[in-house]
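One chain comes next, on its own, written out as structure tokens in the form predicted on its own.
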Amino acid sequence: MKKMRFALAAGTGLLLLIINSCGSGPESSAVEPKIILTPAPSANVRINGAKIFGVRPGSPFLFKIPATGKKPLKYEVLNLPEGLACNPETGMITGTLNSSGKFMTTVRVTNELGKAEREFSIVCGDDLALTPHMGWNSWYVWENHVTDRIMRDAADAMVSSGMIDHGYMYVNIDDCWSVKPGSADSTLMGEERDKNGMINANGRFPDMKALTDYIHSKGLKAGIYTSPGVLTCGGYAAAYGNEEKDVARYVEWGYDFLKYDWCSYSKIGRTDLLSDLQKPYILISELLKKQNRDIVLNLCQYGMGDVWKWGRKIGGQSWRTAGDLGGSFEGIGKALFRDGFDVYSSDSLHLYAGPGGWNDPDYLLLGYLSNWKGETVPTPLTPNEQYTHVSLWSIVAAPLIFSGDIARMDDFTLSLLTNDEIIDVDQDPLGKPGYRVSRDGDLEVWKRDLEDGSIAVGLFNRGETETEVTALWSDLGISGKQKLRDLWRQLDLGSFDGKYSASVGRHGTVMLRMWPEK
């Protein structure tokens, strides 16, 4: 190992050493150290997150400019269209646009050390989610224990942790917020609907409007969950037969995101009929389009009927491509490599996603998660696997929705979620998802084209031993000398020609960005 350590330090930087320095077999995975590769944010101003944002005419506009640097920060937007205003102290852009069009603005953020500027495009039209969603969801840590207090704490944590300054936006309730028929728990009992047929929240959510107001006051957006069936997955009241009233209720409450989970609809529609698979989602998307509020729609039906081929056509802004990544706590690692790599590659999912509609391989299962036994425990993913998880999601342009305990993150988990150069890949405005360009057994190379003409490249080792992975320029469709940058360490590696090789450890990854050398 001493010889390897010297070679890596001298040749390719310390990234590979740090990720992959521990052992070479599965028995060693438990002792992989949590090495933080992401540098701490500079005191100088950096503007982060999405460079483009979509809104429909007449809908309330809310966008918090994500920026890091020594505080206080002052925010300004040049050429902001009529109807919108930017709060110089909070960086929140609010208002309403009544005219369709693409508005090119310049965001300027300053502190005592200087300023940063970046172009920001506001697109007012029919399309939402022009970059993949970023946020947090309650399911994989709180499942059926979620409450109003938990959601408020999550919003607070998204701000206090700084995740909001890196582009995270949505704070989403999953299942178990409505009344549960037949429950003996007094907090879940009650009338499923009021006298007008409008759905009620259970006792754990005493005032939904007050909750969304609280989340919005932080510069964040609020998400909610239901099923097109009679009941949700957890057995709580859902939307079947009341879709129009439920959408009206979500608008009344002020929600911005809807996860629509197939669940009990299998008792109504057949999973082997494409028309049945599409019917409930066509209905809900048409209802959402009629509202005076933008609600992003996530089709959660586990990839049935090759949903990636039609999800956007029927109004979805994202669609689950496989089963639950965390359906089994012990199986999260296997599902990561199966559903993340194999489903995506075998069906060429990159051909079916882009601005306004995204493949969703499920949430980021980092930090503390539910073990489905009434406890929250650390993710079963090794440090290598956690780097692979975030890297792959970013290179395929997947939503970055964290579903661990946001109020109990350690520095390692936070560093995985807030590396701005990795996020820049995920949020690239070209919106062209990456794909696998080569595979040699357990070794894979993935590529994503980016707006500025550079490419993101992932070197992945799915095997059980440390192995060299080589990216060939011929596989990447490039030629000549390339400047390489290590994205996790945010470190320039130098110039290379024809190929780049790195030793990658068990289940490990290296994320690069390449530019032609001029």
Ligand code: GLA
Given for the second form:
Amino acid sequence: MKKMRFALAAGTGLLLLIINSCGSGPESSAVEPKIILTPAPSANVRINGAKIFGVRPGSPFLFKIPATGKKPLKYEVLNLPEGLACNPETGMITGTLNSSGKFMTTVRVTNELGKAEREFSIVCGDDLALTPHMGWNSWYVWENHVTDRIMRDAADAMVSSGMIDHGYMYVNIDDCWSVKPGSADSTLMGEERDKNGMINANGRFPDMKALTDYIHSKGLKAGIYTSPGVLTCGGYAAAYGNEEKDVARYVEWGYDFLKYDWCSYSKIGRTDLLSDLQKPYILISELLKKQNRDIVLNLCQYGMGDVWKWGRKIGGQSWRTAGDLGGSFEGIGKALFRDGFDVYSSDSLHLYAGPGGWNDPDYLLLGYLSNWKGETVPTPLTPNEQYTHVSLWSIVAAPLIFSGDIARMDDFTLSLLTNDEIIDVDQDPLGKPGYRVSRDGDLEVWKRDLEDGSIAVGLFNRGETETEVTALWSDLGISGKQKLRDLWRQLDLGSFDGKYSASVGRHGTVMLRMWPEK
Ligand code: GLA
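Form predicted on its own done; form predicted in complex with ligand GLA now:
Entire complex below, previous chain first.
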């Protein structure tokens, strides 16, 4: 059956690049080759990523237009509201908006072969994160070894890999940037706070402001991490009792994103009391809202107290829906199905997320990751599971935050992260997360409504052998002839009525988009 799939794709004239099998995953992955389905980027211009962007009045604005095509590209924005300007060479829109409103602009990007145009809405108001965040986080590859150099290299790699041209925006430090009380490592020792009570970075981060300036100079945004307890999960100085000063510090340093963990707050608040679960997050979000800088707030408390029901109300722009997807390196495959598919379905998480507030099932665990034994090794996910990972995250409108080694990606990993038609599903401006419409044993069909009236459909096979998965129109809530497209291959499949079946590999996925035929 597997051979049949290759033949099918090859028969359509699509170039498939087969890379050596990773051989590091479970037994069956040894025979599962890494096949790049994402077509090579075209020389023609394509504008990618978010079509809508939120900013608060008075906050510094920074948005780099993501576009691919033969370089050099020239960027232009028509009807840009007063207060903003677009740099034609870099595509960075900067400035400040002073009054609320929705501004409909047209982005135009040109190269020697032609131009592309697309609507881009700028919404100045209370809401940030009108589409799920896209970016990179240091945790799963660098854990407690993160440094200023690593963060700069990550920003460089975001640009040189081209990820920035597909909409990736945030470069986020996770735990381990502050002083570690009791540490014997000279780079982690020192005063936790200065004489004014402002938190210090440890010796691995000599100048936080210079670091964020560097990240911003590339058109990217910078993220930081802390916990509401006395210590972070890794045992580093955290925010308890100093929240106001710490937020002021993040603003002074120029951060745009805050991941607020839980961990040692269990010593302060009770996890069986909703008011205790909410208290530190209400405090921090109120402080963030007062700043003249937009700092996106990510709640990281592992889904306690059904956080999806209140995360947005108390000011979060996203909330982790479960524990750490990669807490056990060998267990990532299992966690993908448990925390991705099962948590999401059993709690109907799609009902709670949307523009301004997103369910966060954790990071994209692709490429090279820490195995928590001092080594950086390839993800244990099989190639099919990696397709499933990115597909499911896009269907459920999850943040696309890659946490493998961004400076050491192979073409396969990059192809998983930069398929613009998959990203379009994730970033769809309607912001309606998808959900499971049918389950037949190991076979699941998921659907997401999209802004243009089409739907994205994921055919998933959680079973151990390649099997045919069928999407029935009756399950999808549609009728009549539909024009189908295979999103990973970016290939039209033709017109279908009533149902569509495809053979799906072990733990694999076929991602489709369907438009009603006129
Ligand atoms: C928790 C979080 C992880 C990571 C670590 C850092 O486990 O869930 O995402 O931030 O803390 O210590």
